[in-house]
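Shown next as structure tokens: one chain only, the form predicted on its own.
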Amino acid sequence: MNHWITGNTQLICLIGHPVSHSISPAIHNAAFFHLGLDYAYLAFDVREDKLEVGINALRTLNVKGFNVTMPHKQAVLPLLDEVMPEAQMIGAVNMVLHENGRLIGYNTDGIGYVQALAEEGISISGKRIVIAGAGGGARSVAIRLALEGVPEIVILNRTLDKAEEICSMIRKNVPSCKAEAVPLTERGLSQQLMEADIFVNSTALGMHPYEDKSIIEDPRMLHRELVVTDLIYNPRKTKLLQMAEEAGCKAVNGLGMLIRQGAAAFKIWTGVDMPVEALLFDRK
């Protein structure tokens, strides 16, 4: 089916800095084309000091909605009219619906991560999960994992207060989950990984311009039973995931999470299920 831009085409977009690496436009536009929906998806590079101006512009242009990526997932909250309960708990928004003049914030990152693991045949039941980083992605994943019944989560971050903030939120809302904040040091990470079942890198190490970096420098920190996941999807195989595979670990990149969180957002914007299985993605 032909897909032409018309006078009625509704705009959905991505805002963040940087955004040139994003494949969200390709995913959503392919889905619109497949379903014959009159939408278009674009990526806009919006710097931190221009966020409020950018949000006001999107409101004025009457966009149907937009995704929010780093570094705006938390800063965008006070600029919205309403924030859904899970996103409030997380303290971060990754997608916004523009409805009747109101900007409504959601967070689909965490459910996207959980669904991506399930697609890889990885169970989170009864698992001890260690997360490096305490930004918007870490908050989303940690809180969703707690809500899904994970019994123990450890968050390591150089600024301990940020990790403790997430853990306090988990302890308050999901008391059955043991949440611990630990300073992010090489020794601290090594100690936590010894008893971890799943490791999550939510830092930018491994993504442009840090492709030659890894949150783990010594591969001996990785044991064969450990599942190593990276929220980064470009490059598909970060230095961390290369090390994990060489150590015999199951390695999972962030593309599955991107697709599944995008599918959840797609349904909120359009009212239609994203045809994920009909779209071809090379996730390796």
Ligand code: NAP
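Let's compare: the form predicted on its own is above, so bring in the form predicted in complex with this ligand.
Here you get just the chain by itself.
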């Protein structure tokens, strides 16, 4: 199938700083190629002090949309014409649709996490979910889980205020979800995990180049029915996930979330499902 850049090719891009490590261009261009869609995806390194002019340039050049990555996920909000309710709750945008001259911000990270679990055959219905960390990743995941109807979420974090802030946002917007913030200590985590169905590591512990670190050091904290998920995708198998597998738990890395948040964005931009199965990702 031909996929040449033409006079009609629509541009979608990534803005962030840095961006050279991103696999989004490879994922989206492979999907455009596979489907024969006349789009191209490029990554642009935009520093903080150039964000506003960068966004105005994207408007002028009439791009179809763009992904937003660190450090712009929060700062981009006031530069947009509309921000979808979930992205407002999260306080961060990871993708923008440019439609009828308007820039509309979304956050597809949380839906990516939920869809990645579904793809693994893991149900979140009626589950008690324990999250370690309260940064941007935790925020997107926790809010989406609450919106999906999860009855109970516990967030443990070193800086308790950040966990508390996410929980009060959930309690305010999704009163049916019991959300509790707990200080992150080994004892506290151990107690919470006894009653948990799904554990989410959203701290950077275990991420390259700190592969020797894990939020859980003692495998006895993991019971066999626990599903252990790590938002980290580099490496594919963190120390935590290795330990979880050895303890007999189902273990899921962050690559599925990354792919699925991209697939959700792809659908919003193009109206077409991303052919995820046809794109050969090295998931292990």
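Rigid core: the largest C-alpha set superposing within 1.5 Å between the two forms. Positions refer to the first chain, counted from 1. Computed from a predicted model, the values in this text were never measured in an experiment.
Rotation of the smaller rigid part against the larger between the two forms, from C-alpha superpositions: 19 degrees. The shift recorded for the CA atom of D49 between the two forms is 8.3 Å, with superposition on the rigid core.
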